[in-house]
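A lone chain, given as structure tokens: the form predicted on its own.
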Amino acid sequence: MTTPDFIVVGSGSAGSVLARRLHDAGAGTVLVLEAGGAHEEIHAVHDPTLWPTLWGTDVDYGYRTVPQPHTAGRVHDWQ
């Protein structure tokens, strides 16, 4: 394997567009890194309208904020 010219971390909306534009511009080789697998068995992963149903599942990283002083010290899910 050769060393890529660019490494894009995350293939969400911004990462995918950036990788494609670098590719189309002929800027060099592009490596896109994404966490996790395909999760073909989880329908909600492939339907953006169902993203809230993924909270607390195996595909949720479970990130939470520290207590926020401007929300009465509450801790919030970071999605």
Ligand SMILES: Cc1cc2nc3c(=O)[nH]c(=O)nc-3n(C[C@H](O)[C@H](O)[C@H](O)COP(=O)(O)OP(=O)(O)OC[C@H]3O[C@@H](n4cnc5c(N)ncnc54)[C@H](O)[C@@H]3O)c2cc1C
The other form holds:
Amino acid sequence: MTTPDFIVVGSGSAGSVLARRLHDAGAGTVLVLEAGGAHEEIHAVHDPTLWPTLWGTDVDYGYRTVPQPHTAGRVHDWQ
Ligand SMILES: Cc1cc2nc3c(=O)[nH]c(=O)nc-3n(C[C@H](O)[C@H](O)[C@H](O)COP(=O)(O)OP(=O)(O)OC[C@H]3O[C@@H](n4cnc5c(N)ncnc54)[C@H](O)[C@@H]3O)c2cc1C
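Switching from the form predicted on its own: structure of the form predicted together with the ligand?
What follows is the whole complex; the chain from before opens it.
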């Protein structure tokens, strides 16, 4: 295996565009690392109206903000 010229971590909106543009520009070899799966078996992953039902499940990274001074110190879910 050769060493890639670029490693893109995450193939979401930004990562997939970046990887494609690096490829199309002939900038070098690109390795894309994606932690998520297709989750074909989880209907709510494929229906945007059901996204709140995914909170707190195995497909939720569970990121949270630090306390926000402009929302009275509340901590918010970070999607
Ligand atoms: C329910 C919902 C509906 C939305 N609807 C819209 C809409 O209609 N229009 C709009 O403009 N925006 C919408 N957004 C917002 C939009 O999806 C995000 O702003 C955008 O996807 C962010 O792009 P990103 O590349 O920064 O992150 P993401 O697209 O989240 O990509 C990050 C990727 O990195 C992967 N990853 C994370 N950690 C690692 C790791 N350690 N190693 C490898 N891979 C990793 C993740 O699995 C993920 O695939 C919506 C968001 C949600 C949650």
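Positions refer to the first chain, counted from 1. Model, not experiment: these values are computed from the prediction. For the two forms, the rigid core is made up of the largest set of C-alpha atoms that agree within 1.5 Å on superposition.
If you fit the rigid core between these two forms, you'll see the Cα of Val45 move by 2 angstroms or more. Here Gly36 exhibits a Cα shift of 2.8 Å between these two forms, evaluated on the superposed rigid core.
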